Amino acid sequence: MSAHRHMNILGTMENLPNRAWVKMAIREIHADFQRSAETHMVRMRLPATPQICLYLKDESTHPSGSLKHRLARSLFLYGLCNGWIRNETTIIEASSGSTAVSEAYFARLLGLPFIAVMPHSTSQEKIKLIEFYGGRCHFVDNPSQIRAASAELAQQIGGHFMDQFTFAERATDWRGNNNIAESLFRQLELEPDCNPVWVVVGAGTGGTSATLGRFIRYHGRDTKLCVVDPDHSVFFDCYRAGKPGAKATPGTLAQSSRIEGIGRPVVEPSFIPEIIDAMIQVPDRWSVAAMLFLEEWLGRRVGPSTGTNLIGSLELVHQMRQRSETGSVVTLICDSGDRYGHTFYNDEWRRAHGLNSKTELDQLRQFVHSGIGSPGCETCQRDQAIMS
């Protein structure tokens, strides 16, 4: 365990009282806040279709370096607030990476120990983050198991188990308070299309579609929401399906998802179908593609799952344009490159696991520039669905 482990900037809450040091603990999240700048707003030019804008709002501006430091601060402060987490609480949570990565650096701002589960697969890059953190990783084997192994730990050692899946959904206030709905459009205010057509985001526990899509309707605003799914997740399947309140039937699948951060073997409590537009599903090829085309065209390496953002986005922008539509497209930069460095980065790692995405990146490089073709995933429409 690190030397810091137990080191904070107010130095002297491990020895109040526990009301008093959740007040100050409330406090120091919210000065955590107050010290981060908004995540920025990249708008990209597409040259073979200028009508149309597409914006990436860059999550990995955060301390924490992902779209999961949101939903941390949202999960501690729930944890708080519910008398869940005390002065010496052990945090405990299911991740492959990004989640736990954010979630301890906020137990260090709070002096609280802090241990991941994840699957032995999960980037070393994203294991040393979370040991830069002052946390502690426990593998498992099959990365279904991840939240039983955890509610398991938990119960061993009296720790508390922030369980994002169940989670996700209810800590967040969906309403505005500086989440990542009201962030989004407060930034597009004063841009032509100011009112997307469209937004992007991708499911690993459905909070961020969630929060969006609660936002969209509570607001009143004509912006569809889109989920993206990556090759072996449920959640495509659970949307297609159609009905109304429908979960598919909880299980293990022989592989679960590759993209990192998204995807699940499981159809998971915060995962709200009833409020997402559209939903496509993204072949991995298609989502390391995308991944590296934005290296190209950002200049800067972006995580897989900001890969399948791209894809979706693009799709939508093809289909905008088959019908003469004018407007903008925004998703999310979700985490740097630089978590993938010995993964999805590495030649060798890509051939592996058969992602050598060549063929799809010249594709890709074509219809962005030239407009020629599509990324031709299978897209499944809220009507469509409701109607099968």
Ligand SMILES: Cc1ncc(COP(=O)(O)O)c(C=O)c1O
Second form
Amino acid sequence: MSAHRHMNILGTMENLPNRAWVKMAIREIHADFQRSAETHMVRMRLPATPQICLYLKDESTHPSGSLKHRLARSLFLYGLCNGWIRNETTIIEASSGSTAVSEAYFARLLGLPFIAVMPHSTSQEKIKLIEFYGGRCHFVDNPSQIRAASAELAQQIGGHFMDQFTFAERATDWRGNNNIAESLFRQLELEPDCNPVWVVVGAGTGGTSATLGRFIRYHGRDTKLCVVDPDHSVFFDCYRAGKPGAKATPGTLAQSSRIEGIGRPVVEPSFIPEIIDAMIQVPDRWSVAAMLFLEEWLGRRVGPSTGTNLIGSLELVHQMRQRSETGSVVTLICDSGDRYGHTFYNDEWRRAHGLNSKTELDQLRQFVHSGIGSPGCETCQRDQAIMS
Ligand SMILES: Cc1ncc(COP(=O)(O)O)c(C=O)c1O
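Next, report the structure of the form predicted together with the ligand; the form predicted on its own has already been given.
Entire complex below, previous chain first.
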């Protein structure tokens, strides 16, 4: 669509009475979806484990570059259909990452101002991407205050706080409607093992795992859902403790997760442990090693949370092999590594953050190519969790 025609539509939309504007805005989002292709499913044959196939659904190929493209679309439709977003509403989100980039994309599509509230530590690449889509970055000193600051800013300027952590599980249609689960299972239909044994994802808001877990149950599938958790996050401990609502004991998490996009200092409202069949705690050094391994394997860069996904998947492959199980395991490429050039793909930065993972990378190569060793991460299966 030419910029001029787009501006014409935006021009036209601006003067429309609100209901007509909302109608046009929803149509714009549907049209954008219609113009976009589904994300690819990459097959990864494991030389040492031919009886188990690994698949990576590549969410980095979305127009706004990550799995958050789906959530941003759902949050805009949810806000429009609830009457919370009108033709002059400023959109505000508490996010230093992928969600802000994707929401800035949709805000531009609708001609709305967008403000991302984020900590000063946000990567230059992500700030540039948000600004590329016409968004503005609003920095706060204390990372744990970004949500409160977003709500306050929305109050002050009469904007709408999208609040991904609260609404991620509500805004996404988990029954189908082209959600990530429906597309994932459809893309496996012609594969030898079209019903994967495991689907493996990380959790930031918890929205992706909630959508997958609900879809699997709603459609009566036997596939199990495994959620991986990085260092400095409470999800794994709370899942194992079986107390889903437990807040992190003050002082236990002196640091928030380093693996951008996943891991949280508190259990978020969209994280639904009841539909998770297992969780795996993945040390950050292994996530980084897996991220670097995938650069060798795929010939392009992925983000660190994809590394966390790969380790969890290989841990399950290892356990399946030990039980002589066959089948397939599916996980996600969440975003591209191009967003982490100054951080995770920088040797000095990795060394400075104690994330130089040469040993783990060697071990990973050996595991994938010759089946020796395994990541050996702590796994907690549903039936092991002490459900209160
Ligand atoms: C790069 C990346 N990976 C994974 C996730 C986890 O997704 P969710 O928020 O749906 O749990 C996020 C979330 O922000 C992310 O940005």
